[in-house]
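First, one chain by itself: the form predicted alone, in C-alpha cells.
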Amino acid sequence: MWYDKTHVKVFDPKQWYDLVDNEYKKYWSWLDSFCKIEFGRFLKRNDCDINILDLWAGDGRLRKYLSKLKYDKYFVCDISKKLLSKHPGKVQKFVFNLEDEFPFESDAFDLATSFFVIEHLYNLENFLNETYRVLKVWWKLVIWYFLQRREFVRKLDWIKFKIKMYKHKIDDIKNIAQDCFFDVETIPVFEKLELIGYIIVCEKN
C-alpha cells in the first residue's frame, strides 16, 4: 500500500475486506506494529472464564492476544463473510454491520474489542449504544483508534482502490461515548515521539 492523490477508486469497507480476504495476513505484522498490547490490564484481577465480543475479528489477528485471557466463550464479528471464514478456531461467528443492531442479548459480555474499525464507521452512536447494551455492568470495551491522516491506495490485480473512511475527531469520539453513558479514558500512543493514536477504553457503569 501505498499514499497516492491521484484519482482512485473508493469501495466501502466490505468490498475492501471481501477482495482481499486471501491476502489479509499479509497486513498483520504492520499492524501489529501500532497495537501490542495487553489486555489483561483492562480486566478486574482473578477474572476468568469471561465472554469476549471481537467487533470486526476478520480472520482472528488479535487471537493471539485475546487467547492469553481466560475466557469461557470468544465470538467474532465481521461485516466480510468471506474474512470472517479464515478465522481460526472452534469460535461463534457472526456476520453483520457494526452500524446496525447487535445479534446479541443485553449484559452477555464481559469484554468487547474494536480495533481500526471505528475509521470505517459513520453512525458511532449507534455502534456505541449497542455495544453498551450487550456489555455487563462495570465491564469495558477496549477501542484502538489510529489517526490516518491521509488514505492508503491499495492494489490488488489491477485495481487501485481505497477505503472509505471517516475522520472522527477524539473529542467527538469520546463526547459521544459518554453520551452513551460510558466512563471513558483516553490514552495516546506515540511513535518516534509523534502521536499516532489513541486506546479508547469505555466502561459501562
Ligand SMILES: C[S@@+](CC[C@H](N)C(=O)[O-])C[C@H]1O[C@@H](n2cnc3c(N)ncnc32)[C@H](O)[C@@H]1O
Given for the second form:
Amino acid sequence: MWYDKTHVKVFDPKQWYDLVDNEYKKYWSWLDSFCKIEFGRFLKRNDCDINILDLWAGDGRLRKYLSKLKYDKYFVCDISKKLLSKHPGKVQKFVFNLEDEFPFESDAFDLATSFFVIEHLYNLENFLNETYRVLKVWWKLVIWYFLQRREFVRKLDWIKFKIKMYKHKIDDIKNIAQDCFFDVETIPVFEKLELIGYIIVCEKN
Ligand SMILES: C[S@@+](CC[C@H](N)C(=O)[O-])C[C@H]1O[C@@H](n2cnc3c(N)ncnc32)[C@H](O)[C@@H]1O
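Complement to the form predicted alone: the form predicted together with the ligand:
The next block holds the full complex; its first chain is the one shown before.
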C-alpha cells in the first residue's frame, strides 16, 4: 500500500478486492450493460468439450456467458481468494498472481478470457507469454480492456482509498501481444459515440 499526491491510500488489487468482495456484485449489471458477449463467435463451428480458462474471474460475472458453451473443463483464477470463493458453479479454482508463472501445463486450453483485468497489471509481457503457452494452437484469448478515466475512490471507516491502475495504450498492448507471437485483432467499443474500451482477440497460430 502507498499514498498518492493527495494522500489517498492506494491499494494493490489483492488488498482492494479482498475488501470489496461483498460489494463487487453491485457492479455486475453496469458491466454487463456494455459487455454482453456471445463467446460462440470466437469458436469454430461444432466445437465442443472445450477447456475454458477465465483469467481473473472475480466472483463469476462471466459464468452466465461462458457456461453456455459446451465445455469439458472450466478453470477460474484470481489473486483475491475472498472474491473467488464467491464464484458459483462447478469450476476449478486457482489463486495466484497473474504476474507470476501460471500453474497450468502448456497447450491445455481452448479459450481464455480476461475481462477488466489488464488495467490492474503492470507487466503485460508475463501475462501474454503465459497465456500463449497454456493455449492450444489455433485458439484464442479474449480480452476486454476498459479505458478507465479515473480511479475509483472508496471510503471505509472514513478512510479513503483507491486501487492502483495502469493506463496502457492500445498500440502498446497490441505490440506486446504480437511480440508474444499472437495474431491480434482489436475491436473498439463505443457507448453513446464515445470510445470506452476495446475487445482484443489474440489467436495462437
Ligand atoms: C474488475 S475485476 C473483473 C472480474 C471479472 N473478470 C469480471 O469481468 O467481472 C478485476 C479482477 O482481477 C483480479 N486481479 C487484479 N489484479 C490481479 C493480479 N495481479 N493477479 C490475479 N488477479 C488479479 C481482481 O482480484 C479482480 O477479481
